[in-house]
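Here you get one chain, nothing else, as structure tokens; it is the form predicted alone.
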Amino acid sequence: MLHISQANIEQAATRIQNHIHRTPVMTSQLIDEALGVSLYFKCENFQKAGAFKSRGAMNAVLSLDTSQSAHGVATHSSGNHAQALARAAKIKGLPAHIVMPENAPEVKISAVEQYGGKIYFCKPTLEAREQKLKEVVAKTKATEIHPYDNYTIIAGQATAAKELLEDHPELDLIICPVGGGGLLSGTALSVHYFSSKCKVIAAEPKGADDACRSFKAGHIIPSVQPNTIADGLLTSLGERNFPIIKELVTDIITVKEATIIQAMKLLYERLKIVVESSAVVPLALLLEHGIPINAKQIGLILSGGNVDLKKLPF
């Protein structure tokens, strides 16, 4: 049972369509050469708010009724669907309480600043984030709205694969990241329904391998102490993504983390633009296993560009 309909996808783009970019899609004939494929990559580094967060958060804050819009919106993120959260509420004139842990990227934080967002501080722990925003909700009746585990977010995020599907029907694979499932799902969804011949497989990095690690055992294995420069790939897999996932994905596969810098470096170098490490490991993946399955014209979803430029890994 998908829960999430072509037309809700179809509603979700023309709802969001005003408020987002239609992102474009670059190739690089080296990359290709080397690899011996054909690479598009989606640039949702280009996207408002500098990631594909304000799809699903703009489609969220659009799909609310009075009722549930009368005392703004809150959410925990450690920065880019906070980020996406606090501008959707700032172009419907909500207010929006954003639970950030207190090692969150400055950039990401100033953000949420500059986008209205009042933040919440917390410890660097899912159980601390959590235990805030009930706080928070608690205090404000704002309405939740989680980076993932919900089905208008989904929706929002299977437009970014819809778009690359429209721009290139030919496409054999897209392999997008992985953390909470909000990307994954959606594109899946969107691949399941706008195409005949495409498969979606999800890249991860091996030190929060939970997604990869739940897919294998059939159901959800909580990440307990991640490790990985990828600070967007931390969280655990959602209730609401995890069925889509498991129906929908070919495979889940890890990657290192110095394969990561390999990749996020030669996007800076060969594309000319600012990606962040979490957007860079479905390159990573190709770099370091190969072509999974036999494809020949494949889709990257580079996730977002927020990226704090003190703290490169190269």
Contents of the next structure:
2 protein chains.
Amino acid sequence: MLHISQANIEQAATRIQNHIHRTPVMTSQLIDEALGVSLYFKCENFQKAGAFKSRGAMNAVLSLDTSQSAHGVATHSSGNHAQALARAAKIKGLPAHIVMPENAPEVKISAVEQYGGKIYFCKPTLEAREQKLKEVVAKTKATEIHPYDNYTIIAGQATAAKELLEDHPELDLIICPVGGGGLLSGTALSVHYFSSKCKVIAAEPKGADDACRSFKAGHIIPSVQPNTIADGLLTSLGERNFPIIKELVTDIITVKEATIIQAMKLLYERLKIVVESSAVVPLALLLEHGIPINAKQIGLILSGGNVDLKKLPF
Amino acid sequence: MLHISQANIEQAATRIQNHIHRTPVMTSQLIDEALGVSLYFKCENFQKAGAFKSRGAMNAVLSLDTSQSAHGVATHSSGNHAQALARAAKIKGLPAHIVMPENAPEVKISAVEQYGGKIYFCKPTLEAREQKLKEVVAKTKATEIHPYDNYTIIAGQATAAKELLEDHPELDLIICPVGGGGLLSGTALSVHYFSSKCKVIAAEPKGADDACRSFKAGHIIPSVQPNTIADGLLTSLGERNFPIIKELVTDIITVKEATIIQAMKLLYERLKIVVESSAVVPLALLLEHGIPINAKQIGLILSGGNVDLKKLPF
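Having displayed the form predicted alone, please output the structure of the form predicted together with a further copy of the same chain.
The complete assembly is shown below, putting the previous chain first.
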């Protein structure tokens, strides 16, 4: 049971299309020559609010009925879902109550404020986030929009890979980063419905390898004290995401911190684009492990570009 | 006498089209709303070798006859013309002899080496560059390709504004940076030939304001001890560039260093692209002085993206 149909994804694409960018796909002759493959970078760093999260948040907010939206929306997020939800709520004229860890990047905090979201800070642990969100929801009666463990969110995130496959139906592999599994489960669904030959592999930081271990174990293993520069990939897999991932994803492969930094530098220098550390983990996979499943035409989802430019790691 | 005809520019566009990118034009809803105009950023930072200079260099190298190309090409350049010429020479199978100031950014030096250019270092003054280049040309018999004071170079650089006007014929103003005047004279020529209503204004760092002073005086005033972060804009106007600029350019306006840094940060944060300091001077003009000539639809040429990422000024 995948819970999300092809029609659900197509409806999501139609629902959100006036409020998100159809992002461009970039290529680099130099990186292609170095790796001996053709890479297609889906530039969600150019997406509204700077990340793919705008797709899911927009789909979720536009899917609410009147009673669900009466008191606005609420969530906890380390950053990109936070600003995406604040933006989506603003577009629909709803209040957004956002629980954020106190160590979230400054650029993400100020973006949420700019979209008119009301921020509630908490300790940077999953438990503290969930506790604070419970309090906020109890007080405001807002509808919780989980960052990834939510089918309308997943259907929205799926539209990135749908677009990529429309532009490049020849792809035989798409690699995307995995944190909670919203982008990964959505990507796997789009590949399942919109391509007959393409596979999906996820890339994960070794310092936050709970998804890789969960995938091998066959059940969700929570993320405990993750430690990686890729601050968008710290969370545990969601209960709605994991069954989809288990059924449709070919592999989850981990990468070292040094390779993530190397991949990030490469994209700044060669593609001349600003991407955040979580976004480059798929390229790091290719740099560290070579080309999986003998793929020739590989799509990589550059998930976002919201980086604190004062803290570039290279 | 403009010395370059509409046909010269059209021929240049055809000549180089297989060796350069038709670069994308980006927009930012947020910056547009803040300034109350529509801005169209011509992204030459995504150009081959990372700058518009690939256009002129490619046109110049492909225009050489057999006797001119027999001993390769030579030039002096602070960076972007250097790697563009090295790349163009490599494509045509010619040696490239490149004189560079010893303080050129590391990223630009290594790019020239990567394209197989032979580098000759000199002191960072115009006199030292010209002296060293004379020696190199005498020794190698290579044909000098001046970075900007050369009609085939100017016709090549003109193709950026030609493309921008093809994509956005509604533009009423194009702003570009000015150093030696290669991009500016080319831009002014394309606007003259390909638009009936568009104007051209140049933006220049206050710390290297020789073009502004020359424009007001009506004759070339050399650049003496310029001091600006925009290291691509240090040179004096060329003899072939100045008459074109004098005839076709509406104004040259200077900007402060702090505004250049502010504009650079804005583009990294909002457009999520990597641009060099020289490229953002046109946006700095709008931030510092407001909108000139009551323009509504403004094209800005983002001249390049070759920046030392370890030395971002913000």
